[in-house]
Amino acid sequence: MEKTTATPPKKLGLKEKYALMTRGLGWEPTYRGADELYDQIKFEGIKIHDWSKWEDPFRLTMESYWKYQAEKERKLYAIIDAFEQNNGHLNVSDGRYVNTLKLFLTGITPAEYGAHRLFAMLGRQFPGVGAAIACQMQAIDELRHVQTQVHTISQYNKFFSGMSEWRHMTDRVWYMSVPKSFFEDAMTAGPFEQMIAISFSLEYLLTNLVFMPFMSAAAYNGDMATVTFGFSSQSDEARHMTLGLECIKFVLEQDPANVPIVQRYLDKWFWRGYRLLSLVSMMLDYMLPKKVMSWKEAWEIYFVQNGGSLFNDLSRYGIRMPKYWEQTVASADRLSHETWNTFYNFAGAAAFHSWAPSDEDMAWLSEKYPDTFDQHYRPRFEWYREQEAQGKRFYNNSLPMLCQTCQIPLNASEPDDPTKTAYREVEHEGNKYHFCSDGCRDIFCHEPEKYVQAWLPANQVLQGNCFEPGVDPEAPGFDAAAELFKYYRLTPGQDNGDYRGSKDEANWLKWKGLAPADAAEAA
């Protein structure tokens, strides 16, 4: 009897694999209809005619994914451990930069776990199959962020004041509002704003801004394991901002009469993420010991001159630049100023060290901004030094306006002027509402009963709602700055207020064998 030998199966090519993972894992919805089932999508007046037009820039399968991103984690799990045997803490340039991780782990990381909610969210809400499986694996990216970054930052934790809480801080701490209002925005709007706030906002402006020159920094800092994370990150990054940017074209070529729909959530996501960078220009500006590059430069290269080739891009759908973009180009050289002199003032309620610059960080601060330092700020800060020197660190102990829809304080300068505080104010409903800026003022009139809503941490503290449960303000020898401390789970004096005679200065000093003198000396 002649044997016969069974066919191997035929190996599948990259094409196909990619077909079968990402289209052929949809179905046509039975015993729901697809309007109950995508109850989201016709929101925000979005039409999208033909799904499977979608086109994804990268045929990435589940099984390359996880290859990839495996070999990422061993990568970078090895390097923090050898950071760690060999204690890497020590080796940064000096004390001071640690701070810049404190903001990055209470600011940033919380954000990322956001963008995992948020696009776990649109993976069920877009009912194109090639839409919903780029969604679950940034979901699955953006929570890998998270952890890469609080194992990285751990290591600072064990040595250095002000990150044990983080979690709870990014809840309650003033300043931790700002990016936290940024994704209560987003994940409360609309499917496809929601696409364009994170995969253009946050993606395009925020993260190239953080993982390129604050990553480079790090590494010029002598924080190799923060380097290693961003880099690990970053390659992530660029396949989400691709996915956005797809998104958007898809959107506009869907329909004509999307496009003024997706010019306002540019217009609008390209303002609160502007006002979001505030944060990053104070980091690349004054809390870096070792600088690489300006505020300025950065927004050049990363807004002015990539944005502007995005919207270049983008003009042939009739897609225009952002809103009052000329306004950031012409505060460029204000920005990280203002913002460095505001957490200056407000030290005392931060969770991170602030500190007034040194004879040459404001030389550093001279040459980058000519038109600006020497005149307007480094007069602010030399009077601060003479007030330190005399025993009088300034602290402002008032509570300050905040803008109603970024809730930065109101501390930027006008466009045009910048002696003049930027106010703008809407009366709505019988109460008035301040603004920091023409943009966030625009935002709120767009959706004011959206924002009548936010949470300030100004207002809610004079409110009596930032004390732990069963706290009496009206109890005899009430203090409410201390119960505020515990609201916020912060420990007076080790970690808020100046560098200068912390805890982690001390032990800066020791670990290194320096006298305070040595120190300011080297600094």
Second form
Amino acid sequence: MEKTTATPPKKLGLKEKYALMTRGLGWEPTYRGADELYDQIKFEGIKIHDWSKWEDPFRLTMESYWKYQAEKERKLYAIIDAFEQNNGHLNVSDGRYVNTLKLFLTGITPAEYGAHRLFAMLGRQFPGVGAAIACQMQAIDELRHVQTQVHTISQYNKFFSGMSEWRHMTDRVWYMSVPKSFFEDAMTAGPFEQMIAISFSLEYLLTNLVFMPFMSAAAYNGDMATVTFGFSSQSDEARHMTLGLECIKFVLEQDPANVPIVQRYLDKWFWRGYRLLSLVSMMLDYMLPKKVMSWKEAWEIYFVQNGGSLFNDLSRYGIRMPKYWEQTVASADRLSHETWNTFYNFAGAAAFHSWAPSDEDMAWLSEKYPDTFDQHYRPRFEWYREQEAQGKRFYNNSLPMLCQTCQIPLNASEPDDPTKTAYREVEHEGNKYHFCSDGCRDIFCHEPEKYVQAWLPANQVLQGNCFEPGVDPEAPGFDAAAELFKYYRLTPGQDNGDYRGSKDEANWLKWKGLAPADAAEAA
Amino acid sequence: MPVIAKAPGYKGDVRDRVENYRGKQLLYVGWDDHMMFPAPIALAVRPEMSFGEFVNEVLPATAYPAHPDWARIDWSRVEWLRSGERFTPDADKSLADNGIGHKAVIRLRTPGLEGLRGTRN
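Switch from the form predicted on its own to the form predicted together with its partner chain and print that structure.
Now the full complex is given, and it begins with the chain already shown.
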């Protein structure tokens, strides 16, 4: 700043330009004090002594940012147009595949919007200009991801059920409270926790487990539209990951007192992220007609190996592996089975289809999960299939007990025993609270006043809050399921239930000229 | 620390307090060794209901009777757990008098019945 003189050079170098367009934006407030202006950065106890130590590894100015992003948009929309004109949705491996997109659009796209809001707030809160600019760019990136995903998936929405009410459903449908509450937990935390939750734990540590399997699965299953938006956001993701790593190093280097706070944030957000990723685990192992890798393999590569070496690097700051990471490894050959079984049971109240695996699917699962599948999970699927063959597809008509923290049904087994449900219970100010795991219990115990407020979907149904205005749950002949579907805007018999016999399946077979008996073979 | 918040003494609104259940209370029920059911179930019940009524009228309306083991249960041999501890419910007494309060979790064990083909499913 002190270098700006009356005669600037005609053309600025990249570094100078960057300094002028980022650091040059910093000024000392005079009308109001800095503490008042940046009023959220102290209450977490994180100490920052010198914001100028923040290094932005990308040195991206707004000018070049717009240029790069515009170029990516042009390419993306050209491909989406071509995809639509050529009826690209008919090229996917099987109609069942589209259910992964339903899960993506209803679960992940609103979460990207949550990330947009979060980074917009962070950009306002950090006094350091480098950090603020990086957060503002990421806020725009996240909004762009929402838009590109909505536009991409709109072609599928014209032909398949369950996607049209995604925005309405995200605030109401039971399993969507899992990603929703995850982002709301982050957004209501202090700015440093937000940054470590999303930029580091989710983007740096765990995002590969969302993007890599989804995108390689999309390519492998003939979904070129999704591959294209994946590529379009991939370069943004690389920038976000770098921001996450820079952030954590900056905070750790500023003051040794920050280390235990950061460690606790890592413990918490690793565990929350892991529980959230159970949705990805079932996608990999059960929902893809053509499988790319098992959840267990993905966890081994992306967390145990890559994450392990990352934490090895961070150990020089006094940071250790996140608490309970061993449990995630011990449960790697159970997570997807426990999760998919939940959706098989509650398919009646979901906006995508589930199904029992075919013989071929089960052979793959046996091979990938030799220690668990045949012993623990095959018997239930065989029974489900027997019931289906008799025209009695099993639906669980009860409401599940949910974890107070992650809001997932208590479907996790004890870390040392796949045949026992893990129950964790604590008492706080005269009320009982229940959890799926040690990790979720510890998160609650550290901040009970936050999590006592959780809007647990099953409990809200039981309180009578999940019906349209004017509906009386005490009235004679009250049909709770029918009223709940109206509240969800879920069309029963179309959006929900088993894939076999669904409208999606019937359409798919018609478009592809297949007879129903061929369905399993075509997969 | 009860919460990390800017406002000192911040208190959260307890969303599942018993007053929100219109005279009922939350009750969670799990059936051990039947992992085909992915999670325990959540019910809203009147605390003055007898335990016998709960077993004879509420449980049969849940998902559990779909399991082939259900019809074979010998109810005199069922073992009950409350918050993970064995207890002996009195069928004539109310849920409240059986120590089953709001948000209690109770589990049943059905000796000899260990799921589909004995696989704890």
